[in-house]
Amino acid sequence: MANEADVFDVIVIGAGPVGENVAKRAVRGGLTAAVVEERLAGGECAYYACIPSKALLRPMGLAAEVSRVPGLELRGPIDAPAVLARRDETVSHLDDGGQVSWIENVPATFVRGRGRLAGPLRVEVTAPDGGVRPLRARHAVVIATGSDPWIPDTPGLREARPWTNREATSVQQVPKRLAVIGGGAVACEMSQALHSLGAQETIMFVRGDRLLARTEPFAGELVAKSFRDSGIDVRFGRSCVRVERPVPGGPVTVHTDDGSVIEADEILVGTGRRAAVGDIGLDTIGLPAVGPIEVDASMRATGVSDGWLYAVGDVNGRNLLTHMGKYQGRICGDVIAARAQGRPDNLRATRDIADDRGAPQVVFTDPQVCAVGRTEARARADGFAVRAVEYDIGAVSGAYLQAEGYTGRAKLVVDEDRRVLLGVTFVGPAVVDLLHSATVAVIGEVTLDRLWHAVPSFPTVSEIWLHLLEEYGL
């Protein structure tokens, strides 16, 4: 006899920060919720991405800042074991008990196991012991399963068991020789972090002609210069054509398209991510078992009759950033609660404003790369009447006081028709705290004439705003 299904208003598959936010907002709206997770509650970000990577990068950034201030000096190299121990603390030693308690205190029901759709409004959860628990939703099922690293089909690469963000952020023994494939955020951050912790020979193979290709060109140029100055070997326009690792755990040999042969202790792949939708039962409701899942502005999946299925975060492919997934989760939970109770949708909540106008992003390298909204190239491609202005951050008094030889650059991308910002980029040491003011200006569509009256304090790096506006002509 089949088990009778447990019934909840909302079932969320995936207990990362995105799924947690959906459940929290749905419960706040008066609904009951179950959250299903096969792995660790808290998700990729908490254990293998955002949190541990920043724990590894923070000492490197501080060391770099100290080196730029006369009168201060490091006495010896960074203590790698101490950094790794601190990293272990930040990920709670891979114990998700605290996250499970947080979910239960929402209050929502936490269900451990692999969640799979079993038809409209139905989910089956396979527990670690193999038992199957059926669940049924009254109003909505939300897919929040995130994304997985993408490994290129390079001959021998998969067999070599390359590192992805998971292995890099959970490293216990820093390799002396590290080969890196990719030039995006993961490749850049982890190359620099591991190099600072003891990867003496670090070689990056970048298929294109610059790092961080989705940012303004000067961002990748400044990061590449910093890498090379620190001893990281960045090779542009290079592809790996074959990888060999005859002995598991032994050295790996990388063959590139220019005939070079490189031997390393480990190889790290940072070439992007793909929506994690394999074997979650999309076929049971007539959707292809590939991602991303297409959604509307309220995160409701398109192509599903009766509108009961939602998809949030990386799995919908809109913005593969934790904070943007959490933003989508808040919208989604609010909308589900409103629709379930027959209340009118809050039109402001159901408009994905931040997704539409531009998500903020930080690459925590040295120098940091912070950007929100469109690049100049993207804005022109989107048909805006664009004017862009740039300024040397190192010429600002606050930057001069912060570090000797401060090197950085800032850029505004302006919609000339409306005189509002379409995008802002800052590159330089410790510029991350400038980003939220830029985000407010871009998302809020603050006019330049009004922005000119937001007076920055002297002598701070935030005076870059004044110089950029003066450069524009205000």
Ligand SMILES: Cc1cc2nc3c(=O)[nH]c(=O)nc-3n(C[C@H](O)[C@H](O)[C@H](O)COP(=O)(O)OP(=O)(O)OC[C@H]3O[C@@H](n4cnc5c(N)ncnc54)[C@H](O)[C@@H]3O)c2cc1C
Contents of the next structure:
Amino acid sequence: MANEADVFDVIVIGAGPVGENVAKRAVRGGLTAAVVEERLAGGECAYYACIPSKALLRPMGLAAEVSRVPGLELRGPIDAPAVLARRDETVSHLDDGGQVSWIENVPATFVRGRGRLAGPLRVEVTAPDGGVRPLRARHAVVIATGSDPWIPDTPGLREARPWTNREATSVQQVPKRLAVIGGGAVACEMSQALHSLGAQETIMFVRGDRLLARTEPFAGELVAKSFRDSGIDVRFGRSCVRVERPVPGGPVTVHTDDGSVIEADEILVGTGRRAAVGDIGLDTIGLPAVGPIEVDASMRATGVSDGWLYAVGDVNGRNLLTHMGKYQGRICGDVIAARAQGRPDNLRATRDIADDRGAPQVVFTDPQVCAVGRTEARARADGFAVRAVEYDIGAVSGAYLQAEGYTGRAKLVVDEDRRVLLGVTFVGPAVVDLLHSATVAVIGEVTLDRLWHAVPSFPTVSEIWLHLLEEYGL
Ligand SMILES: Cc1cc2nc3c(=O)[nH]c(=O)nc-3n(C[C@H](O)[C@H](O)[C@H](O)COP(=O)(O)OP(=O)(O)OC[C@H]3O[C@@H](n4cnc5c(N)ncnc54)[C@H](O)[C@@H]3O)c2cc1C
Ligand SMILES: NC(=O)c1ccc[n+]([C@@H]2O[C@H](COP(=O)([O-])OP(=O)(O)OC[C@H]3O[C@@H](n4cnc5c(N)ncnc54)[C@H](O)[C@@H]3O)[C@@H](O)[C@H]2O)c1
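Please supply the corresponding structure for the form predicted together with this ligand (the preceding block corresponds to the form predicted alone).
Every component of the complex follows; first up is the chain already shown.
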């Protein structure tokens, strides 16, 4: 006879940053919750993505800053073993005890094992020892299983056991020769981090004609220039057609479509991700086992009768960013609690309005790339009456004082009908903390005439706002 199911108000499958936040908000709303995790509580973000990648990038960024300040000099190259040791600390040496305690203090029940839907409001958890524990939800099941790296079907690539974000962020021995496929955030951040830590010969194969193709064109251009200046070989319009690694652990040979052949110690793929929906039982409730899982603005999966299934974070494909997933998680937990208790569930705070407007994102390269909202091209394609203005950040006094030869650029995309901002991009050193001002302006739909009165301090880089507004004509 099957075990009797443990019953919770909400069951969350996946204890990444997003799943954890759903549980926190649902419990805060008065419900009970269980959180199921098959690997490490904290998710990809905490151990193989955001946190370790930024720990690996920070010394590179700081060293670049120092090199631009006359009177300062680094005593030697970056001490890679010390950086890797610090990285290990930031990922808690891959021990998720702290995260499990956080979940238990919510308080929610932590269940270690692989979760799988087993029909409406039912989840089966296969524990590491193979035992199966049935769970039942009174109100909702939330899929927060994240995403997996996607590896192209290039002949020989999978067999060559390429690095994905997991191997790159947990690197122990930095390869001297590194081949990288892709030109998105993972490829850019990890190429620059590993190059700074000893991957002297780093070659990036970029299928298209620019890096960071979803941002304003000048962003990719400035990053590519910086990469080339530092010795990274960026090859645009190049695809890998065949990869060989005849000896496991030995060198890898990469053939490209222009007939070139290069040899490297490792090959890293940064070619995007796929929603993690494999074998989570979507078939048991009549949904196709392909992702991303489509959701409405309250994170409720579409096409599920009685509306008990929700999906948040990378798995719903809206924006593959931790902060946006956590935002969705807060909405989801609040909505589930409201619906369970018969409270109004349609408040403004319980609907996702931010994802469609263009999520804020920082790419932590040198220069940093910060953007929120729509690019000019996106805004025009969406039918807005657009006017865009740009300004050289290096011409701002605060930037001039930051660094010798400061190079950076900023852009506003304005909706001329309403005189509000549709998008803002800053590219340059030390611009990361400017982004939230732009997010407030874009999401808050602050008019330019009002923004004019938000006077930035002298002499800071934030005076870029004043120059952009003057460039616009204020
Ligand atoms: C190299 C890299 C750097 C990044 N840097 C940034 C950054 O700086 N800033 C940023 O905002 N975003 C960044 N991202 C994106 C960010 O990592 C993701 O958007 C974020 O991790 C999504 O969170 P999540 O909770 O949806 O999924 P995840 O973090 O992937 O967590 C999902 C969890 O679900 C578990 N799981 C999956 N299936 C099951 C199952 N069947 N049963 C039980 N558990 C299961 C997994 O083990 C995992 O722990 C980066 C991504 C990469 C690859
Ligand atoms: N700092 C950050 O916020 C940060 C950092 C890293 C990753 N992320 C997020 O993680 C997600 C995944 O990042 P990513 O860089 O893997 O994906 P991405 O979608 O940003 O970039 C994928 C890149 O791979 C290329 N590509 C795709 N298929 C290819 C093929 N067959 N051959 C050659 N090139 C191919 C694309 O042209 C693109 O350059 C992104 O959504 C990103 O926002 C965020």
